[in-house]
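Let's start with one chain on its own, the form predicted on its own, as C-alpha cells.
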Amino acid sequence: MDKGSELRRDGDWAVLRIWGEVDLSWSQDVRRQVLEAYAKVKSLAVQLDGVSYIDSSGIAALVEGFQHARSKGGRFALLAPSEAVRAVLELARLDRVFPIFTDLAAARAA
C-alpha cells in the first residue's frame, strides 16, 4: 500500500492527513511534518483514517507532537483513527491521553 500525507489549513487549524503504514522507515518524516506544522499554526489535527498499520515509532511521533503542542500552549488532536491505529492506542492506553475526535468540527468544539 502506498503511504503519504497532505497538510491543509482549515481556519486556525492545520490538518495533517496520513495514510498507509507508519513504521520505522517513515515515522521520522511524519514526526518532521507534525513539528513543521506547528511553525505555521497553534492547533493541529492528525487524520488517521487511512493508516493501515502503525508501530511504536509512529506512536512516538504522535506523542512528540502532542507534547510539543502542550509545551507551546497549542492544541493537538487525532481524527478518526482507523481500527488498526485505535487498537494500538488502546493497547498502550494512549486512547486516554490523546484527544481523539471523529472530525475537525468535534475537535474545534471541545
The other form holds:
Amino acid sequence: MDKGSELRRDGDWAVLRIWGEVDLSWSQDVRRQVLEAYAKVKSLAVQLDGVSYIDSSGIAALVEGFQHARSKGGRFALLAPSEAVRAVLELARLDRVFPIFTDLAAARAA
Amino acid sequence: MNESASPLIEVVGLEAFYGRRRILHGVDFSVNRGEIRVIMGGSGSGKSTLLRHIIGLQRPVSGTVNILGVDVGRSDAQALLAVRRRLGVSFQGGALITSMSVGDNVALPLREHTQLDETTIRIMSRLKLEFVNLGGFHDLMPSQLSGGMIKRAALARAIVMDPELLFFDEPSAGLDPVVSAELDELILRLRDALRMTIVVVTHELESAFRIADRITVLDQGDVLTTGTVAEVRASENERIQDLLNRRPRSVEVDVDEYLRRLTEEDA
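With the form predicted on its own in hand, show me what the form predicted together with the partner chain looks like.
Zooming out: every chain and molecule, the one shown earlier first.
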C-alpha cells in the first residue's frame, strides 16, 4: 500500500502529513522528520487522516514530538486522525493527552 | 491491506508424547488472520502441549505445524527465530525476569531484537504498560507486584513488539473479576486496533464466550469441536457439556493399561 510523508510550511506552523501504514519499517523516519521540523519552527501539526494503520513505534514518534514541544515551549497538534489512529490512541488513553483538531485553523485558534 | 487468504496457523495431524503417554492425537487446528481463537479444555486435555508446539518450544514428532508460512518442525534455528520475532507469548506464570525492573522486562524484546533508539524503546514499552493499566509501575521489581499485576506486566512484554500473533495462556486465572473483564476488553481492542491475531488458552467459560470468534475444545488430546460460541454452546457432545456445566467426568478404566502404569518399570 502507498505510504509516505510530506512536510509543508503554513505561516508559523509546519504541517507534516503522513499516510499509509506507519510501522517499524519507517516510523524512525517519521520520528526524525518530527524532530527536524522543530529545528525550523516552534509549532508542528501532524496530519493523520490518510493513515490506515499505526503501530506503537509510530505512536512513540508522536509522543516524542509532543514532549519535545512542551519542553521547548512550542506547540504540537494532531490533525484529523483516522479511525485506525484513534483506536490505537484510545488504547493508551492518548486521545485525552494529545491536542487533537480537525484542521490547522482549529489548532491555530486554540 | 494486504490480507493473505491462507491461515496464520495451520496444524495438521499433530501427535505429541510425554514418554509413552500420548498427549495429542492427530490434532488439526487452524487460525485465520484477525481471528480471536480460544482453546478450551480441562487439565490434561493437551492445551498447553498444543500451545508449546505452535510457538516452537517443542518440535512435532509427527504431523506439521505451520506458523506465518513457516514449517516450524522443519525450519532451521534462524527461520524459527524470525518467526518468534513476529509473535508474542504471555505465559501463565508471567515468566518475568526477577532481577530486572518491570520496565526493563517489558523493554527487553525491543532491546534484543530491534535497533530502535532508547527514547523510542522507553516510550513504546511504557505505552504497553499504559495499555494494561500499569502506567507508572516501570520502576518496580516483579517481587513487588501482585499476581494480577505480574500477569498484566507479562502481557505488556508480549505485545511490546506489536506482534502479528499473540498467545495468551490462562489470562484470567487467579484474577479478580474486574481485572479479568478489563483484560478481555483489551484482547478485543488489540485485535481491532493493532490487528493482532490472538490465541487464548483458558478454562474460564465467561471469558471465552466474551472474546472468542471461534472456540476449539480439546479433551484428552483430541479436538472435540471447533466452532463459534453459539455452536459450542449448542453442541450435543457429552464431554463438551461436561466442560460447560462443570460436571465431573467419568473416567473409563482400562484394567490392563492401569496395571501397566503402576507396575512397569519404563511405563
